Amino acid sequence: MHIDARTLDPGTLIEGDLCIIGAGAAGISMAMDWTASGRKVILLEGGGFNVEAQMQALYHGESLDRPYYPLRSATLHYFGGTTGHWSGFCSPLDPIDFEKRDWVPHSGWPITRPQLDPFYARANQYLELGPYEYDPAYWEKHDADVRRLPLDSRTFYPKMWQFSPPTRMGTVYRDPILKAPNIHLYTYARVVEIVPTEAVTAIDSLRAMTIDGKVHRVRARQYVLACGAIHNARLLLASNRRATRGLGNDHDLVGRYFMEHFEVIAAQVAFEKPHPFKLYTFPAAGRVRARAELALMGDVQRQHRILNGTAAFYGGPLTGKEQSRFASFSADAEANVKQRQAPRTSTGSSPPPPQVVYRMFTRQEQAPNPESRIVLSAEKDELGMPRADLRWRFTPLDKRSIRVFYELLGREMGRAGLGRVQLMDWLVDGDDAWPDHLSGGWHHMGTTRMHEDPKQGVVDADCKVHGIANLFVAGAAVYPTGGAVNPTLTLVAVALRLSDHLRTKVA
């Protein structure tokens, strides 16, 4: 069922058992995932059901501390959020992503891998991905052209992509939600404010607001905040009329911890002779394909007290004019929506020819850092919010980790006599400067982290705001550390999780 709120009187009660704020990847699949349940589920979106500048231009906010994507388009304000332009790429955390790191600080999720796993399968279905099967010896033993390299295994080995469509959440999912009788989709319902009891305890309602300055009230039994990393905090920092601080806030956590992937070439390997690719080259298009990059084993990175890392290869040698994807992403959203939709040229079912020199193109998990938060803004969007700024801040064992992966792959390059890899000047330069052409993958992390204790994190286990009974956040917000994956796949597995948690709840 649909309506959109700018057709409602002004001041219209909305009631229902379960509230979902967000209908981006998260909020969608845990919507979905309740179509059968015969409770009222209300699902609120603040956009339509396509990109629109003046939509986007509430999500404007400045990046103040390093060069970053425009904040107005990096996040998508429309039902299908952010999925509207992601790329698809799959794959889930590793066992040590979720393990307390004596030299990573504020590492540790408060759940483990095998916890998650069940919710990774569902995931993959609703991210029309193949079977639930990231061992490179499954994607091997279908197909004998797909080949390892023969690195040591007890150093590296082929961590597994698979590779969405892209799911279009917006798209395929929006008629079995408009069908879905216990399913009321509210569009253009921007929520602007949670209101807490005057004790702070609970959520007594929200403010929803339109694009034309309609006021209307929100209730439930229980909320689910699912608006991205970004804007999960900006809400609730902004809700502070009774909580001064904001709600969830009391520990000066929200909106820190802000997490990113660094995405940077980084060196380039140069075999002794062209070795067959087939595992790790770009799946043909249209296909429901695999694809492997390097990584480190957990026990190599123990030793080595690095950060989690992979490594693709890019066709060709270094060329001295890499560049950000920074200042190439525009800030109109709807030509990089268009842009990132188009179709992308099939490669039939060979791979690219093998080559012998390849650049090397690092995703790296960032530190989790205090000073890396979200703040508010003293600019005020169009309907009265205060808006988000970024400060995007790094640590040395950011770098670091990123410099010892490649000496690592150069020894046993060397020692496997496969070839040579050379580093790139930025990168064993002796300092913390990073490259011009540093770039980010679109990955909000880390926001709300999750900690059991409530001064170390802002939601528990089960995804609760800390001392708050009926507030939850989904989505990538919640990471304690963000790993060396893109998102997508897991935050869809906690949202799922947090589903069948809530299903205790309103019973």
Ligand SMILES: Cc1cc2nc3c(=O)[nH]c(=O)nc-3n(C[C@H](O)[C@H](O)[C@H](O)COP(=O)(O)OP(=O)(O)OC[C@H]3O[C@@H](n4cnc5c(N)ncnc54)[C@H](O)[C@@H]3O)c2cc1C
Contents of the next structure:
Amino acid sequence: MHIDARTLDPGTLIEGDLCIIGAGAAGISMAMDWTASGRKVILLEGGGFNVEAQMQALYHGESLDRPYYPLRSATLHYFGGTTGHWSGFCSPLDPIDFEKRDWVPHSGWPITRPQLDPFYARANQYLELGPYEYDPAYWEKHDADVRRLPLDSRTFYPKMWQFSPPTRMGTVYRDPILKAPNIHLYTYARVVEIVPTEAVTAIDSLRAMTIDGKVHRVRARQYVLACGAIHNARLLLASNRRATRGLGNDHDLVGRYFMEHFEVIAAQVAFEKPHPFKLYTFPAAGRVRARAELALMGDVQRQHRILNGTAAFYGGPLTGKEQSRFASFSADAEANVKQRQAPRTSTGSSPPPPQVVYRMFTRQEQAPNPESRIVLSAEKDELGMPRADLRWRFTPLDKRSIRVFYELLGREMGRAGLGRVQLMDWLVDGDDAWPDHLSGGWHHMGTTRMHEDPKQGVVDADCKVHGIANLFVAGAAVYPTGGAVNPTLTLVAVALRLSDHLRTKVA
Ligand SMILES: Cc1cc2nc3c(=O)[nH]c(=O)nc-3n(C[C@H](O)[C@H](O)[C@H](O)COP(=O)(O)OP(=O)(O)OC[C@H]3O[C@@H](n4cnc5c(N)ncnc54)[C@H](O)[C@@H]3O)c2cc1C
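Can you give me the structure for the form predicted in complex with the ligand, which would complement the form predicted alone we have just seen?
Let us now look at the entire complex, which starts with that chain.
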């Protein structure tokens, strides 16, 4: 069922059992999971069904430290959320990503990979991926040409990825949501304040505002905040009339520990002779697309006290003209969406001819850092909400980990007689020097981190905001650490786990 909130009388009271704020990857997966529940689910989406400049302008914010993508277009403010943009790269976090690592301050999830596995399998389906199989042996069985590089398997392994079509959640799940009698989707219902009870121990209601200034009130038994990591933090911090530091922010944690993935060309690999490369490109198994990247075994990360990272082979040698995507990604979200949704000219399923020289594309974990954060701006948006600014800050461990990865790869390539690795100059230039061509993956994580101790995390292991009885957070905002894989598969899995938990609350 769909209602455009602009058509309602001002001051309308909307009531239900469960209220999900934000219809992106997390919010839509949860709503889909409740279609047969018989419970009244209110799904509040700030935007409409299409990307609009006026709505994206509400996302404008400044990058106060490091360069970053223009915030007004780095995430999307309409039904389907940022999946209107995404590329569909998916892989689960590794078991080590969930562990408390003594060399990574603030690391450690209160849940383990085996606990998340059943939800990963369900998330794989929502994102239209293949079987829940990320063991390279499974893919090698399918095709005799799929062979791994002969590197020491105690050091490096092929980390498998699958590629979603990519699923545009707002297109694929629009009909099922609109047809579900118990899901009440309100578009243009932008939540501008979460209103707690006087004692700030539970949520009383929400204030939702339309772009033309009508204010409605929303009441439910349980609330889930699913606006993406930047805007989840923004909404909690801006809901500060009763909780003066912001909701869930008694310990000054909301907005802190913002994490991205470092995406950067870091080295060049020259093989002595061409090798079969199909595993590292896109082997086709029916409509399923998958490929491997090089990754370090958990024990090796442990031994060298480094973060998790992967390396993908990009065709051709270094040219000296590597470019950051920060500058080339347009502030005009509509233009980016058109460009990214244009039909593909190639299926990407046939491997390129074997080469001997490759540029290495790194995707690496960022260490959790309290100084890397989302903060409220003094400036307000058109609906009177303080804007969110970004202070993206790094630690020496971030860069050292990339350097050690390639030093180990160089050693291993030499030992196996495969060839040589040349590190780019910036990688050996000290732990603070980063190159102009550094990019991020548009992966926003960590701003409402999960920890059992309210002094160390905003939400508990069930994604419930500490100290507030009926407020939960869905999305990569809850990650204590972000591993080296793109976040969406995991955030859908964590949202589905939350969905199961809420069934016990909204019986
Ligand atoms: C160019 C690009 C490529 C990407 N590629 C990949 C990839 O290959 N693999 C991968 O894993 N990830 C990728 N991502 C990241 C991926 O898109 C996000 O991880 C994912 O969409 C986040 O899901 P979410 O539900 O948390 O947030 P979103 O998808 O951003 O959804 C949030 C929703 O909340 C709504 N909202 C926000 N504020 C309010 C409010 N106050 N009131 C009501 N509604 C509100 C928004 O309109 C939106 O619908 C990419 C992102 C970009 C930009």
